Amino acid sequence: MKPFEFIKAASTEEAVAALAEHGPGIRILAGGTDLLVDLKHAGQSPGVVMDVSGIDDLGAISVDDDGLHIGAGATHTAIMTDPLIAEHAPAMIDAAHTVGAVQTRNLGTIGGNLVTCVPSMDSGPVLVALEADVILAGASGIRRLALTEFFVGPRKTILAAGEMLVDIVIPKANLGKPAGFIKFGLRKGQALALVNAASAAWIEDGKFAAPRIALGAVAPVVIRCEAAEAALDGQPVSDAVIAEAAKIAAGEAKPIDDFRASKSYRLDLIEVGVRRTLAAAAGLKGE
């Protein structure tokens, strides 16, 4: 590992003065699950790491009235135990535990998790399914908007030169909405997602209402697959019904071919997550 100036924030003002102090040289440490391993495989010096693990407000989970944020520096194990995620958004502990190993979760975050931006994120189809928002601040003030407009490409968001993400919002409106979650991957644990698949809907008089479809690890970025929606609203809960959404989610998807498994296979896996998923949300046994 090279020599690199360390220093630690104590609030997210220091650390967004330090962010338009050092420009974009510096590196943000919270969990330090993927930084760390950069780092020491880094040809040259990071210049300026800064420790954002001690501000307390980045890890802070609470409800006020536009819904229920999660701080970005909030761990996987502390979503896993939350009561306030258990109540209003239990599938994401479901994605929190299909996250690396436990030592990860420990200390991995869910804004690394986003911000890192591989297109297999655990944690990003659950919260772009419940049409989370994501807060950042910076120098020139704070500025909020939806998940899928953070993400830009594989390992890319929309930050800024001097940015940081501060907060993830779950809009009250959908809070309590029934979601399912659901990873595939070559074993058990500590695997990459093929596909990892969500699904969020409200049903009302046995019918589907503002079903949300979304997909990881089969475009390059996390994708809501709104023709599957679309043909899925208003629709009849039936696993005819169910069936066809996730034949029309599959269309929307862009799997490539790898070494891990082909476009041919990971399509098939988007139609069974996405069954199992709405199936999960609508309250059926599923497969």
Ligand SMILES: Cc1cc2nc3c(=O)[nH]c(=O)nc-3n(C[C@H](O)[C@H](O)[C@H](O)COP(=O)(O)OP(=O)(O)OC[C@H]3O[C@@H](n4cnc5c(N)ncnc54)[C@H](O)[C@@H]3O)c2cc1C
The other form holds:
Amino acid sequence: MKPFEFIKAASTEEAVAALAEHGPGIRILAGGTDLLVDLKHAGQSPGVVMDVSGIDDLGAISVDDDGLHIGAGATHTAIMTDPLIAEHAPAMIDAAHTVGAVQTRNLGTIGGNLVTCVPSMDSGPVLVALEADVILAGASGIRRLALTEFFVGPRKTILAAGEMLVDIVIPKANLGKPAGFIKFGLRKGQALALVNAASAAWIEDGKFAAPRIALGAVAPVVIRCEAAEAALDGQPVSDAVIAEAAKIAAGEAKPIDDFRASKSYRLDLIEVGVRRTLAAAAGLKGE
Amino acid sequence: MDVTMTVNGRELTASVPPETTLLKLLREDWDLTGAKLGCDVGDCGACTVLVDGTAVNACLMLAGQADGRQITTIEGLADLDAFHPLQKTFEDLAALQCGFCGPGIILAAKYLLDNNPNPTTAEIRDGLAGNLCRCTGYTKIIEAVADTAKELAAQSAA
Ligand SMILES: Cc1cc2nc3c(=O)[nH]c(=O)nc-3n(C[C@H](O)[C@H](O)[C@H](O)COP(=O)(O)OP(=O)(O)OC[C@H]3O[C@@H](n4cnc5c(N)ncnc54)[C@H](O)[C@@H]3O)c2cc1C
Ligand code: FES
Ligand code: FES
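Same protein, different state: after the form predicted on its own, show the form predicted together with the named molecule.
What follows is the whole complex; the chain from before opens it.
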């Protein structure tokens, strides 16, 4: 790694002030599992590296009238073991459990995962399916937007200079919404997703209500499959209806061919993933 | 920068450049060469140590992040009189071959058993998914962890 200055922020205010002071010459370090790999390969010094892992409330998980708040600094392990997550958004536990291996989950944070913004990120699909918002803090104050707007492209988010991600909010209306997550990799541990998928839906009188389907690793950013959702909304729960929605979802994705998997294999995985996660959300046993 | 941490129960200090990883600090400043440098990017687990009791890859943590904390390396597990039960079972079963992955595997296993004293085979595999072994095929490693769990349970019942 090229030499840099190392500082620790004790509070979000302090971190935001340091971001303003150092401009582009500062990088945030949360768990460091993406940043250190980056810095080991970088030809240039990042200037200043600011450790935010000591900011206690940045990792807080809580529920209020707004919904379920997950602090950007919450580690994947914290998410897997938090009782509020288990109660209100258990599919997040399944997603967190698929990140890397235990050593990575003990350090890596949900905020770092969203900010790195690779298409295969495992935190994205469930949060998109549950229509999460993100809260950003900068020198000019706080702004809140939909997570889908936060993702701009591969390794690119809407974060402006001097801004940091502080909080992720699953809106109150979606707490407890039945949801499922699945990840397909080349092996179970320590493998990036070839495709990952999440679905969420209320079931009212045996019919899908407000279904949401999100896919990762199949487009430049995590996407929602709105045509499949529209086709599903109001339909009675059945294997046939689910299979049809999964076909439509595959049509909405744009997976690529690469050395890990072909496009046609990924399209098959999408259909299977959407079928299984919708079945999980609907409480069916699935295939 | 100056860092101070408690390593295997002993307080140690060093003055290192900020871009020093915890792994480099342990190996090169303090001669604790049990934690190994394998991939240097979080994939192989050979550098696994416990920081405040939690398994992490020391190649992905800066010395500054470990400042003020409790570190356990493989050197801290045995004392002069006896092996840790995990080390003993690994030896009894000949669970390792070249041994390069061993310090990381044993510390990952310790973290697993500290948090889940009675793991299923699937849970053991999950707990060791971040540790690569190029020699053994894992079968005896998994057996050794399961046997240690039984042994520790028997000890605490006695
Ligand atoms: C071996 C290994 C396996 C992995 N496997 C997976 C996997 O299976 N699935 C997966 O999705 N990911 C995986 N990852 C990637 C990584 O572990 C995750 O993305 C992790 O969640 C990153 O979090 P972090 O806290 O370590 O981020 P850091 O490395 O600390 O930061 C990542 C980036 O986000 C920025 N940042 C961090 N926090 C904030 C904030 N609050 N505000 C603004 N910017 C911020 C940093 O400046 C940096 O650019 C793996 C990584 C490794 C090393
Ligand atoms: S050397 Fe740290 S994980 Fe391989
Ligand atoms: S015993 Fe040789 S790498 Fe595991």
